[in-house]
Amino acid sequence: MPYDEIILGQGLAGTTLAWSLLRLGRRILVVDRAVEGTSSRIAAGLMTPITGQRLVQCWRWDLFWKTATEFYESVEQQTGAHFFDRRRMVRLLSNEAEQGYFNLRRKSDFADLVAAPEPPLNPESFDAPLGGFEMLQGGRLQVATFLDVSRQQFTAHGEFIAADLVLGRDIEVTTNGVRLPSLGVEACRLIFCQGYAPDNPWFSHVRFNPAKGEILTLRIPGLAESRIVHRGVWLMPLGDNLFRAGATYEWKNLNSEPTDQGRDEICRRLQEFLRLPVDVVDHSAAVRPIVHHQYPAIGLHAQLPQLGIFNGLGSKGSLQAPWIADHFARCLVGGCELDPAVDLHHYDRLLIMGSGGSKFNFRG
């Protein structure tokens, strides 16, 4: 019996889409290379309401946060696993400009999202001359665990195959669907959820602006802080004096090789606010699948609706993926129109009309 959808790629996008389609009663198959070191697997999984140097509320925070918490907690309940935590975070102010933005917005834009850090950070551990604030909402997804638990669930129900497909050779588009001859399976549709994939012959027009990111695992004896601390980089407690810290952004050397430059950059930024010495115990790198217009892109091929794409989650994927996956799944099943903010073809039309991809006023 053919599947309704084949999902190619079991990173964050493919996994959340698979769950969303299953909840709508679809027959799905997930195909993945099953390799380590992907951007989803090394991702920190942080969900932060206030971001950037200008201290702005994350795009559609209320909607994405509500959907994400409900989604991850429901998958935890269904699988009996634990991989999601609601975590408070402290943001330290780096300069007078950030201090000015915070004072301007604290009582209006995000009055319900921030408070004074309680308890205050230990001044023997942290240097914070300009102060900071605590974010009352936020969370962390243990992404690799979520992916592993989901894979086990899909495998147990015959919904997962490990395979490394060559796109131009191993995928056949038929009149009414898609066939994978090497695996002996076919479906009404195939959705590409591969992350950074510039060699996809059907979606070569998707403009990527990928960024390599590096993350460190550190041992910091004596640091007794349970919250995630942000100041240029983030510092996340793991327990037993272990912490993760990151991340860098590099747009030129797009590979998964850790570098001395990346390690030194993270350590240097940590030294700007952390008073304790650190010992690097692990170092990872991967390429984030950022789409040129900075927002995720989903949609079906304009001439071949048997093929679709869900890509471009970037560094906010853990927060955004559940709502976007559910929205895409409902549109695939019910034929509804995609939200213009994530519709790949809406973005394409703007480029054709000459917007240039640099300024968009349709993001709500």
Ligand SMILES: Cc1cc2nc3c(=O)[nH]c(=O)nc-3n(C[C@H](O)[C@H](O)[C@H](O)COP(=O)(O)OP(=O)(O)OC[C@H]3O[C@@H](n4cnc5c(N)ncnc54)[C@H](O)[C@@H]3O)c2cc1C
Second form
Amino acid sequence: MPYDEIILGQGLAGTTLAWSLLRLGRRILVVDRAVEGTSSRIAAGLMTPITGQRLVQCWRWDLFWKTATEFYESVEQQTGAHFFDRRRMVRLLSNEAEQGYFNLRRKSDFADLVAAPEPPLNPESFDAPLGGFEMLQGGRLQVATFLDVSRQQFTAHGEFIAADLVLGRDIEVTTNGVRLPSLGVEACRLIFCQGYAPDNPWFSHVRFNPAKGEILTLRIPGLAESRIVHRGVWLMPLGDNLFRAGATYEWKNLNSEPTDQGRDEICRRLQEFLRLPVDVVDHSAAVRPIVHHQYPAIGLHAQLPQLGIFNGLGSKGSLQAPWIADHFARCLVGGCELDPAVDLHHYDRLLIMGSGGSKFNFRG
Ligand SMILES: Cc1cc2nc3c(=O)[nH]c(=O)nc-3n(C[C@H](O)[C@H](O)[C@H](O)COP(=O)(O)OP(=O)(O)OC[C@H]3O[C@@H](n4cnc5c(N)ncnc54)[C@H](O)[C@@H]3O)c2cc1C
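Based on the form predicted alone presented above, generate the structure block for the form predicted in complex with this ligand.
The complete assembly is shown below, putting the previous chain first.
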């Protein structure tokens, strides 16, 4: 019997979509090449409510945060595994412009989200002349654990196959569905959740603006801070004097090779606020799948509705994936209209009208 949906790619997009479809009673199969070093597997998994130099609250924070916490906690309950934590975060202000934005927004935009850091950061460890604030919401997903636990669950139910598909060769689009001859399986639909994959022949019009990111694991003896500290880069305690720090953004050399330049940049930016020496114990890199209009994109192919896509999670996959996956799954099953903010075709139509992708302001 054919599957309802095949999901190609088991990163954050494919995994959250798989859970969402299973909850709606669908018969699914997830296919992934099962390699290390993907964007999701090296990601820090931070969910941070206020980001950037302008201290802007994340797009749809309340909705995405509520959905993400419920989603990850329910998968934890179902699997008996632990991979999600609410984490306290401190943001240090690095210049007068940031101070200005903070003073402007603290009472209007995010009054319920911030407080003075309590306790204050230890001045022997941190240099923070302009002060900062603590974020009262926020969390961290241990992404690789979430993916591993999900894969074990899918495998146990015959819903996962490890395979590296060559798109033009291994996927046949039929009148009523899709067939993968090399795996001997068929489905009514196939949803591409491949992350940065500019060579998909059916979705070649999806324009990527991907960014390579590098991330370090550090040993910092003597640093006793349990909160995640942000100041341009972030520093996340892992326990036992180990910390993770990152991440860089690089738009040219789109590969998964860690570089001396990336390592030096993170260390230099850490030294702007950290008074202690660090020892680099691990270093990795991957490419974030950012699509040109900066927001996630979901939808079915205009002429071949047997094919769909879920991509563009960018640098906020952990936060955004659960709501978008749930919404996409409900629309796939119930036939409802996609939210224009994440509808691939809504963006395509605006492009055709010639407005210029990055200037659109159609987000709800
Ligand atoms: C350094 C760094 C730090 C980050 N930190 C954070 C963070 O703190 N918080 C956050 O929310 N996000 C973070 N991100 C971003 C986050 O990782 C992405 O949003 C997310 O990983 C995108 O998930 P995805 O499923 O779309 O893509 P991917 O993770 O790339 O998954 C795609 C999957 O598809 C598989 N695949 C593709 N093609 C095929 C094929 N032909 N056959 C078989 N399998 C295939 C791949 O092997 C892969 O497993 C970070 C990213 C980087 C690089």
